[in-house]
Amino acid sequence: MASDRTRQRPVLTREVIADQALAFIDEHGLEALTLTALGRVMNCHGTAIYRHFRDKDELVEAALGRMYEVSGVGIPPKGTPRQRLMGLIRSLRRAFAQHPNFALRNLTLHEERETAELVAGALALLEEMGLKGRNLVVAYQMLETYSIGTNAYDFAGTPEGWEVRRASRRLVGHPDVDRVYRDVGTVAKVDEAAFEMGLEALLDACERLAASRSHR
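Chain structure (the form predicted on its own), given for this chain on its own:
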């Protein structure tokens, strides 16, 4: 008769391992993840994971892809190009809010396989808005930098990071800042308001650039 250990051992597939890696990262952080540590959690030897992933980087990329899937990251099927682009960027933000330990990792991706489809979709929407040539590429890069940068700044190290930011802002001694940053909960609200204001401004700039008919 099989032992309890054998019965509890999961059937290993790339998807199962990626799901477990995502859960591990959510709980312990990226630095703690090793194939050996994940193997212990999954009740298997680390070498079994190596049969599916060549190294930690490839595993993390797969876990990031699963994060996109389970968080519903994607382009809405309806709406104007601007509305659909905003939907994509907001869905990415929601995903990193739910999985903040990935926020900084997204700054240092080694491969773009997990994001290539999203990049292609965003470029297509910018083209529908009328952007072409170098302006298309620059506009996309502007939006990507804004999205990844704000998500990393706003979510990495949360919730402890919110208190650090609140305390540092109140050191300025400005009455409006003191009033707005009255508790940790207001930091997240200010972050969201600032993110939406910035996103609207950047998309306004994209539309002005498209209307200018300058396609350098």
The other form holds:
Protein chains: 2
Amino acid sequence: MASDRTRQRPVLTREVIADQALAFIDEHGLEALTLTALGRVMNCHGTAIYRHFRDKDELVEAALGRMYEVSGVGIPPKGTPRQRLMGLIRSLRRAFAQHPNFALRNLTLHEERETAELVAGALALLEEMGLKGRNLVVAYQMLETYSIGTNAYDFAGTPEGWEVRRASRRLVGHPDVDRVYRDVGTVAKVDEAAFEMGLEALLDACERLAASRSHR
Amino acid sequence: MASDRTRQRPVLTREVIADQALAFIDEHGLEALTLTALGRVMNCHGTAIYRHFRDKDELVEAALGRMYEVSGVGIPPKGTPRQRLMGLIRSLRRAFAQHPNFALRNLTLHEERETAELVAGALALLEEMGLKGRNLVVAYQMLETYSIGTNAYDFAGTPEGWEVRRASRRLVGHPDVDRVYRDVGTVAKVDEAAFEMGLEALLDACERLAASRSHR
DNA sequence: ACCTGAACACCGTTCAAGT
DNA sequence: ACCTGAACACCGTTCAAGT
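Counterpart to the form predicted on its own, namely the form predicted together with the DNA:
Below, the chain from earlier opens the complete complex, with every other chain and molecule after it.
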């Protein structure tokens, strides 16, 4: 119905721009995202973006929000509380595995409005596991910090960073380490095994805390 | 013995510049570190630094190295393997608590030559606990990722970020959470309790893994 | 109302020129 | 050998001018 759009430029709206920024960051990385570069991709002047976003930071935040949406981050509807909690944390990890260039950005804190319902859902699951009071808060914080922290460290700079981590490991000169890290593919596998092992251990700790009678 | 140094400028050497950069980052943050700003502090032209460092990244890396040194990061000489391992990880956490502006920088991987002996020491302690082969590598990776990841998430943007995290928590509207986060001081306390709880749980998992007969 | 183009302040980095 | 100063390319951001 649009009369004549000038040479295939999409309509500039917050969502369209955020999606383009998401694609750009996925392909070229966060450091490469420049307003003029993004404008070139969208067939518009880079400064036009300022009509829709206050500054670059707000744009990147919107792109991160879109990433959460398209990645299907959420709590699985079925299973025990523990299983559903692990499902949420694993869905977060999958999201950053697919969009590793957002891993670092997720560490700097902003007002999190969109994730508030995920937090509420996770808290409800921990309550179902028997946690309450200060124990509930500490357990939640432990899981959030573990999830965000490990995602950031494991995926920041991947896949190029795998070779760096592997080289650093072999520099140590330990025979067992040397054998495991013989090829680059094992770096991600070890990271994954370590993540799963840690996740199970932390949830064990949550269950133990729930079983203990001390709750402030 | 120096004949006449021009108005209190220290001799420009890698170590002196790195120390000044460390102090600057501690005070003003990593984003505020500009070569011209650092030059102003040191009474020299900003470009003079390029005589001693290849680029800004190399300078920041040197500052991070100095931070490790002055913070006394290391393995305590006495105790059980588990205690010594926890001592190392806690010393790392103390270092970033005192120098939070380095928390984010530690996530991007570089060739780690200086920390190689710490890695070797940690591996030796895990071996004393009975770990070997692939299990040893996975356990080590789990602890390293936990340490670096939690430090990054807990300290990036502190102390200003505490208020942001607290505001985000109260946004959820959960009564228990609301009560715990009544004042800002509790944010750091909850983070600390969560870190300790997770650390113990991960070391429990390492001991269990060592006790199991499956290795490799 | 929305976009363009020029402009501003500020980066990291290079390099010829000074001493 | 080491530092200075000018210069370059490139940022984010602002704003008057166009349509």
